[in-house]
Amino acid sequence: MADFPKSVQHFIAEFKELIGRSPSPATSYIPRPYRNAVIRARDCEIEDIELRADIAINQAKLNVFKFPANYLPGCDLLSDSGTTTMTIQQWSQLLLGDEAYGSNEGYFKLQQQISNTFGERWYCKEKQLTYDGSTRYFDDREKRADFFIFHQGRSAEFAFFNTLIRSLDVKPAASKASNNWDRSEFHYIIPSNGHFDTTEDNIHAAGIFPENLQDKSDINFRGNMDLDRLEQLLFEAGDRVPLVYITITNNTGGGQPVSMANLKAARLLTEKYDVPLFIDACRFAENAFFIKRREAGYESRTITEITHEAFENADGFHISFKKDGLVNIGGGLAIHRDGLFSEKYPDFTEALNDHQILVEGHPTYGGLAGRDIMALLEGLRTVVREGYLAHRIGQVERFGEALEARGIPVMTPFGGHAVYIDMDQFFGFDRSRDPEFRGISFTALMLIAGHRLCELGIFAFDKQWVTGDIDDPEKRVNNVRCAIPRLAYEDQDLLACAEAIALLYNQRDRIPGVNVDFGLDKTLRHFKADFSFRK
């Protein structure tokens, strides 16, 4: 271990001692709503601590995105996006995929499933003759929405915002390639309760300023939109707001839900100021579950009924199916034909269709294989089952409670897909030590322990770091996210991760800072940067 810094040598010894302990017996009263049909053996051993240290320091340069996943024997909590373990029902559907280049069978079934999942408002099939066994019938319902398939959510975001900016009268003043985050330099603004990092960067790259207006005052719905600030923005600059965006659940804000009341009130405001409302629907089912459990009047409603009611308020929505689609790939964008957005931008859908053909392929497969579409159909049916959601969100809560019981400062109440560790409280708030980026140090040491987490704090999110304008406490986000993949881990795995986190917390004064050796001034720097431990 002579080649490792002394601080790393210390934690290697501590991790070895940790994995040698005898586990305590666990107690459980409710079985999982599924059973294992297949497993995958790990390719590495938890005991290979020095090997992981060598890879983390010398190969991955302490960047969790660069660490090879096959060397992780513990929990990979980097993301819940596309990391779902699919069900055997989904795997069976893969065999039924129609790989035709144009108008594959799955495309029309997906169109029908979109309206089943999100409501009749989003019916998107053209009138057509349909065969059902030996019966022929004509579906004469009017098409109400246009639905566009993409290979993943951020591809849909990129297409949406870049097509939008070409539809606007005033062209962006800010350079798309710049690190300019000065709001005064942008003509257009898109407000949200909380843009996620890639959404925010796609908006910025299109030359529009992404504004975050989260309201944390309701303890049950800390992902809400701040309606007072939204109305002030719409009153003062409504002609510069091409649309309002609501993210459910609010990922950047801690995976926190948005209430139905807040969503409806936001809709009334956008109608008042003649501005379209869009939903980032990546975790729509998890948000509906929180509404059912926490919002008065929804206790007896089904997840599907709540989802339908929520999406009645939108002029369109974008979704990464890699979250609540329960699949490993796929994204989509729906636009209501009679909504305010279509009224304001009548040529938008044709321009978006052109982009889709040029970049993703024929609109009926949109960058996906036919088998992927069939797996998605089954995923959308599964995700609204209350038993599944109760276990999925319950597992997140149990992991959060395990961290809380060990003294770890975590964001509460727990969100739907992840537990967020507050790095300011973890290390003791000291702004002068921000340049050490100790959230990065923490996640690097967790790699050595065998688990992967993600820093979503002052390195990933604080765009103002480059200019030094980081003094607004309301804009400060300094978390490490533990995003739990769906159906992938059992509680035993997560408890092992919790013990490793607790070990570092109990010896946090010995955790070194990091140097940023490459990428401090780069866009999307958390994906690209190289780090080294400080001596």
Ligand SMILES: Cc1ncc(COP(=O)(O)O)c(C=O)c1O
Contents of the next structure:
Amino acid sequence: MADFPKSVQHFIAEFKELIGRSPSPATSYIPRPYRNAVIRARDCEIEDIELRADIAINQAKLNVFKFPANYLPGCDLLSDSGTTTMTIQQWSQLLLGDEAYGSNEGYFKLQQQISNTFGERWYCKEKQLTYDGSTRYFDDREKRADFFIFHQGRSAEFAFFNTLIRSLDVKPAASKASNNWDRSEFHYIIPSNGHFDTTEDNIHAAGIFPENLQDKSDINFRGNMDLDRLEQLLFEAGDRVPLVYITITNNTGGGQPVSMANLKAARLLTEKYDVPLFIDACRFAENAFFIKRREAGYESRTITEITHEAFENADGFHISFKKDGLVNIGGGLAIHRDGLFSEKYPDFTEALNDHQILVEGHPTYGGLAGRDIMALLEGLRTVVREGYLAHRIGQVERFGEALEARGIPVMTPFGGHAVYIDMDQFFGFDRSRDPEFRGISFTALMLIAGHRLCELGIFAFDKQWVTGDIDDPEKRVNNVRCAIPRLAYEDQDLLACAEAIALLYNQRDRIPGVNVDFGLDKTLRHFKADFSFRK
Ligand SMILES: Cc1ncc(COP(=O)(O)O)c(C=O)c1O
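If the structure you just shared is the form predicted alone, then what does the corresponding form predicted together with the named molecule look like?
Okay, now the whole complex, with that chain kicking things off.
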């Protein structure tokens, strides 16, 4: 065998043995509500274990982001974002993309689709001549919201927060460079049930403190906002809160859903204290599905009806369409015209328009090609289908159960888009071994097995070391995330991945730690770092 470390040689032999076994039968045989129409051939076989060991160690330096995707014959569970397999209906829409520089045809269709998906409150078309395929007529409905297209979620966030700070009375000082997470030094605070990391970093970089107020107490809706803490914050410092955010589902909190009751209660509170409420809407359809399945009174409502009701509560929302838009690229930001936000910041939309023209392009395409807009339209129609959602959420659940059945410590109940493996429980909590970053070693060995997972733990969240949260068992986050791309894998693929995880779990004492050869002190270090296995 090539000159791999002894521990790696051991696992190469083990992975070979594993794929030689006949797979355990799946416990569930529910047909998928779709069939394959296109496939991607793989550039390497599952048997090419030494090849992947070589690439992982010598080329990717054990960093999952640097491992070439075409050498992953198993499940690529790095992210559920932008990794969707588009439907053939979406592919057909690509041909209808209108690549005009201004006011392409899809732009108006997207505006219409936004109100179809999120409700009349978000009707965002100017009065205009309209053609419905057979008749031309003048549509004179009043525009109720402004909708801005971006190339992805974080560019919408960046534009939003950087435009917002220009409208605030006290100008926040940019804080990113100082790595300052001391709340007392920030004038403004934007609370959320769980800011996603790019949202958190964009808020922080704009000089505002991002506060997370998740309430995990409701087992059905562990993504909820902690309403008591929110009220306390608004009571004590409401004038320093430019807006409140609710993220559905709560990605940072494990993809856990937020109940309609919680959303409405948050709305009442923000109204009481005269503070706008925004939604981070990336997984709006998955959240609506959980509401339908778990919240009394919604059993017979459609996903679209539930979504409309949820979005009645917001003054604006931003979205990465790379999740529940079922597309590989795209984002958006909606601002309601009569909402509290527009009242407080009347110049905001004009300033945002300027930003968009300077950074993304003309507002009618906002960083997307005309064809991307058409695929998005179609994706928004598909994502609210109940059959699709039942299979999607069910698949995540079945994968989680397969891990659980193999004794692997996973976060339960399972979220909508990912299963999280608790590394402290996996390895047996041992604070003294933190600097060995065994979550990184585990994901590196999984690459060799042919599957990709992502450490979202004590290496990725370096802020935990800065804030001291790493020492607080309540706040410490040390997970490896298995995010399931939409419409990409069959249950059988995921079971193969579960088997490889189980193999490593059963021999966890043999998993070596890693040295960090580059990037320990870099910002966003998990994207950049190089590692090697310890001897
Ligand atoms: C909740 C949430 N908000 C925002 C984003 C950022 O979106 P994007 O990756 O399109 O920039 C993500 C991405 O994963 C997310 O999960």
